[in-house]
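Let's start with one chain on its own, the form predicted alone, as structure tokens.
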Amino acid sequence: MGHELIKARLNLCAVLKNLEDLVQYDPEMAALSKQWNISIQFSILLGPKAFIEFQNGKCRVGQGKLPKPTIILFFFSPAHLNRMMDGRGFPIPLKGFTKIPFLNGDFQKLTKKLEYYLKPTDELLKDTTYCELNTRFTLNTAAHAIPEIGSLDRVGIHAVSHIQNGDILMKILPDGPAVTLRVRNGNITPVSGETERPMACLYMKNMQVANAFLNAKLDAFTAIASGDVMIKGQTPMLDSMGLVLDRIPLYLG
């Protein structure tokens, strides 16, 4: 599978997914989007489709087509969408021409704020609130990137083929956030929150440890040996998942 297509799917399905939490946990963005009643369809020629929907102060990001979207943004190729996500290109609006000021104004403020949280610096991470949101978004991105890598990337496909059916829990102690990766017959579905009976668990000691671990600044073996990261249950499931996680920076790095 082509690099640009995998990257486009990660942008649509994993990166944009963080908008849901952004409008929930960032007070400024919550206030900005509170009155929005608008939906945006992303459509790639002969490629994946996704949508963003704002309603009643909440954001929903999903895959596929949305009935009667307010705005339709068209892309000639996965590379075209990736250039836009990297700030080097522009979509082609097929519907919602009167909403272009919204896209270039308030919506751009929202995406710029997401970019701000997804591109940390050592100085920014000293702020507790910033660190918590960056960690939450990094965990969320990883959880939603794993199914895409596991179904499209050659190494990812091989790794996922060795994961047995069951739930894998990734949780930041003591109180979360947490995500569950539900594995069924080679298909992985990310679910926000905990599961009652996980077959494998990866616990990160606190937000600072989780941030360093998820951003590959903390060696896994050292973290496990020191107790900063704890693993329980079917460790082969975690080993295979780790191989998939290692592939994410190749596309989103």
Contents of the next structure:
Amino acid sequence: MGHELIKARLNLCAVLKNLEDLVQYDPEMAALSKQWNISIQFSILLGPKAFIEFQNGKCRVGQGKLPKPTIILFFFSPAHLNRMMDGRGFPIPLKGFTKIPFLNGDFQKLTKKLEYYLKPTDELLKDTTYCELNTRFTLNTAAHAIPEIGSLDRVGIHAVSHIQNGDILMKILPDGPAVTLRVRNGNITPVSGETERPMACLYMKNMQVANAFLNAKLDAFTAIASGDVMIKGQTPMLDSMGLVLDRIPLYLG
Amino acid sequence: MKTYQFTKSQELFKRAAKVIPCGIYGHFSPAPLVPATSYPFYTARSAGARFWDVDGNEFIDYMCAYGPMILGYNHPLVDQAAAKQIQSSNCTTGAPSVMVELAEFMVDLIPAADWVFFAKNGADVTNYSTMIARDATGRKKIVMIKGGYHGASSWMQAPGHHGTIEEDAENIIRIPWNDVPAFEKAIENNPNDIAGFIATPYHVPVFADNEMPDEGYWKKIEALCRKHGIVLIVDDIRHGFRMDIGGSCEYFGFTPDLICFCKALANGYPISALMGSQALKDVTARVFYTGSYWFQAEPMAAALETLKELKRIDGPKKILATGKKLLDGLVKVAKTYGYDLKVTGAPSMPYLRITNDESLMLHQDWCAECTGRGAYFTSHHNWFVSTAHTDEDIQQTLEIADDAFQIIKQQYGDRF
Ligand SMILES: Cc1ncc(COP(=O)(O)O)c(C=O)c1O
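Condition change, the form predicted alone to the form predicted in complex with its partner chain:
Following is the full complex, with the preceding chain placed first.
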């Protein structure tokens, strides 16, 4: 599968997915979007479909088509979407022309804020709240990128084909955030939060460790040996997942 | 029972991580030990079946350096032979005479083989075996078993691993263990293109039960290899001298063309050996392969003494019996707590797993608790037994296991 198509799917399904948490955990963005009742359909020629929906102060990002979106944004190709995500292109609105000021105004504020959280600097990471949100978003991005890379990227497909059935828990100690990757017959579904009966666990000692680990600034072998990262259970599941995670920077790096 | 702390191991590891990639790499990496922080990383000294870590903790060692130790650490006869050799010569210009003595001894010892080639590590000889198979047949492809391990060269690693490229696996066909039809299919799909079949005497995957060959498996594989002109390679690096003094093929009753030995060959001195049939001797002679230290005399002298001693005491038989005693005891102790401790593989190098919890967490916790009390158990890999393990060691191990089960029972209650 083409690089641009995989990247587009990651942008839609993993990166934009963070908008859900952004409106929940960033007070400024929560206030901004509180009254929104609007849905945006992303439609990509020869590419994936996805949508973002705001309702009652909540955001939902999903795959597929909404029956009646407020806005439809069209892209000529996956590469076109990727250019927009990189800030180098514009979508073509097919529906919802009256909402263009919203897209260029408040919605852009939201996406800019997401970008701010996803592009950390050492200086920004010194701020606990920033670090926490960056970590949460990185964890989410990883969790939602895994099924995509595992089903589209050659190395990813091979790695995932070896993962046995069961739940993989990734959790930041002591109290989360956590995500569960539900593996069933080679399909992986990310679920936010913990699972009661994990088959394999990866615990990160604290937020700082998690941040460094998830942003590939900490070697996994060293982190495990020193106890900063703790793994248990059917750890070959984590090894395969690691091979998939290591592919993310090839597309989103 | 007193439990261990690993403060100095951790301190040393912190220093190591600054100057050595991931601190401790390869199969000694603490990463598969669960939890890693409950295991010692650095050894201070060793003797017999035991080692002491840098924190002063004492362990009955059931990993035996992951296989090399078979007669016990610091074995007087082997160490004396090695020391004596060093005093006269070690790594010099010219091959050492002990090399011939060792080769003659090994050719006598291993009924299936007519010659021997020495190297250092296991992968040196598994790799060489495929070169010989290719040169002998003029073919490209090597059939191996899914989940099989023959070393860390790029073709031996599963595709997708860092540092490997897709082309590394281009001429490798992976089939499931114990699957003769899969081998037949591979032959059919690659007519006149399969150079060699390589497998361990029985299947030793990590994190999974080990699997013996089905009745008649090796005979069928051997017959297919003969019929289709495929070189039959047995990787006896891990199993070698732990099942039969004549090589594990004797135990299972088949005749390979090439046999790879390493681990237990010299009781810890660095040497590996490729042995083969007369038919492949001249081909081997023309396949160039060597290494800076492959003519080092000390490990050869150690290997000669190790093999002599193993033969004298029938080492394989002894450790199969010791292993059985240990395993029977452990299974019994586990049962008293309601746990099913499943043992697979040979008793001299068994793989254990408590089946009650399929996630392995309970098993991992039990192994870590045992290690923290002085019985070094890994949860992911087969263990190793040596001729130095005594009845007292086993008795002490069973007491430790019992104590650890108590802790596990408290921790998990009746969940399993
Ligand atoms: C069955 C088998 N083959 C080959 C090897 C590779 O040996 P080495 O690590 O000495 O290259 C090993 C090592 O564990 C092994 O167990």
